[in-house]
Amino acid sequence: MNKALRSAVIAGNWKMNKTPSEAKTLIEELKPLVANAGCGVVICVPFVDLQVALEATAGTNIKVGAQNCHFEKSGAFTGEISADMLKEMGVEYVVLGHSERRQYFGETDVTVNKRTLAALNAGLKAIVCVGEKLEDREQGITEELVALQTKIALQGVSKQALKNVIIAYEPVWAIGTGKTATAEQANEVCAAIRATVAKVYDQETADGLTIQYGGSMNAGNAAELVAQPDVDGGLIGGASLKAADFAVIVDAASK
């Protein structure tokens, strides 16, 4: 982290876990945990627990975010939800092109640039995923995959809209399966990010971007990966379902 040039961000993202009543549990515990963080603290809830999350977490430092939303405005997309609606419920925040709704879900590159447009254009602060698999690692192909990614995504995205971007770096391979990029490997990828942004805008611009890394990061080993100097917190998976180990990931970016 460089806290000098640019904000260190923890979110949490639940995926598709807790019902209202469990969410409102988890938050409670949460608060007290965090209330003195020094650092950004984000939760990307389901649809369905957004209106308890905003509630439960009024007035305090937790900012609440969604973890998808359409690029339409309105209209025949049934099961979708739109980023005016996000905003309007008082939604902060949205993930995108997380790589379960890449692989599961079909988006591509290119829709994920027009959820991130529609993101912005609606007032909501993006977090844009990117990342590669482990067939690229193996290839070598990773910094070339990830710069290709991040370009995409941010096409059409001013200057001034980038300052509610946060790019999230997560190699696929290490989502949910235990398996977590070294610390300087996390970093080396990071760099990369952020050497892309520059050469599209311009160095200063790069270096306010806060770029998280999100492959596993945990209670265990979340001070090692935050403590690199390209890595400006982390996109928690697992560990954001429970509420002393996200307050120690917390902790380790509130240094």
Ligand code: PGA
Contents of the next structure:
Amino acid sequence: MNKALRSAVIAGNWKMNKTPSEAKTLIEELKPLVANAGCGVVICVPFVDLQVALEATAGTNIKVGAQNCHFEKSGAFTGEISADMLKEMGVEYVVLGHSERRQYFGETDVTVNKRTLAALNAGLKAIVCVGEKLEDREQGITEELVALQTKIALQGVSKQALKNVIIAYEPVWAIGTGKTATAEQANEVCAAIRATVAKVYDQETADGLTIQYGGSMNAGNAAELVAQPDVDGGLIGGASLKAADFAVIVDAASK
Ligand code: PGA
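Just the form predicted on its own so far, so send over the form predicted together with 2-phosphoglycolic acid (PGA).
Every component of the complex follows; first up is the chain already shown.
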């Protein structure tokens, strides 16, 4: 992290876990543990938990996010949720382009871009996920691939709007597998993303961008990961479901 240039953010990605009553319990447990955080704290919860999460976090330092939104404003898209709907509820963040959405729900770089534009237009902050698969890494194309994903996701996003974007670098092979990228690997790719953003926008804009690492980040390895200069926090799956573990990660990013 380089806190002189940008803010560190720890975001929990609960995925499809916790009913509304379970969500309330977890948030109540979490609140005192992260009350003095020296970094941004976000929890991205299932749609049906948003209301409970907004109520339980009101007046605290915990921000609430969703895990996806549709790119159209409204219409015949059964089962979908628009960015305006989230915004009106009071939701602040939305995760977009998570590799599970890409893998299981047909998400592409182009639809990630459309969703990013829709989220930003609605006044949400977007956590845009990019990352390579194991075979991409083995072929040695990680940095080119992630640079391309980043460029496409940000097409049409103005320099001003980019202030409301966080990029989450999540190597697919590290998600939920217990295999974490080494701190050096994480930093290398986060730095490559920053260099890409510097080319498309400018250095100052790139320096101000929060770039998280995600993929089996936990209470044991977070400190080393967030100590890297280009790793500005994390997107946390499994470990965000345990208040004590999530709080240790928040502490690590608060230093
Ligand atoms: P994980 O998930 O921490 O469980 O690996 C991270 C993510 O998918 O955002």
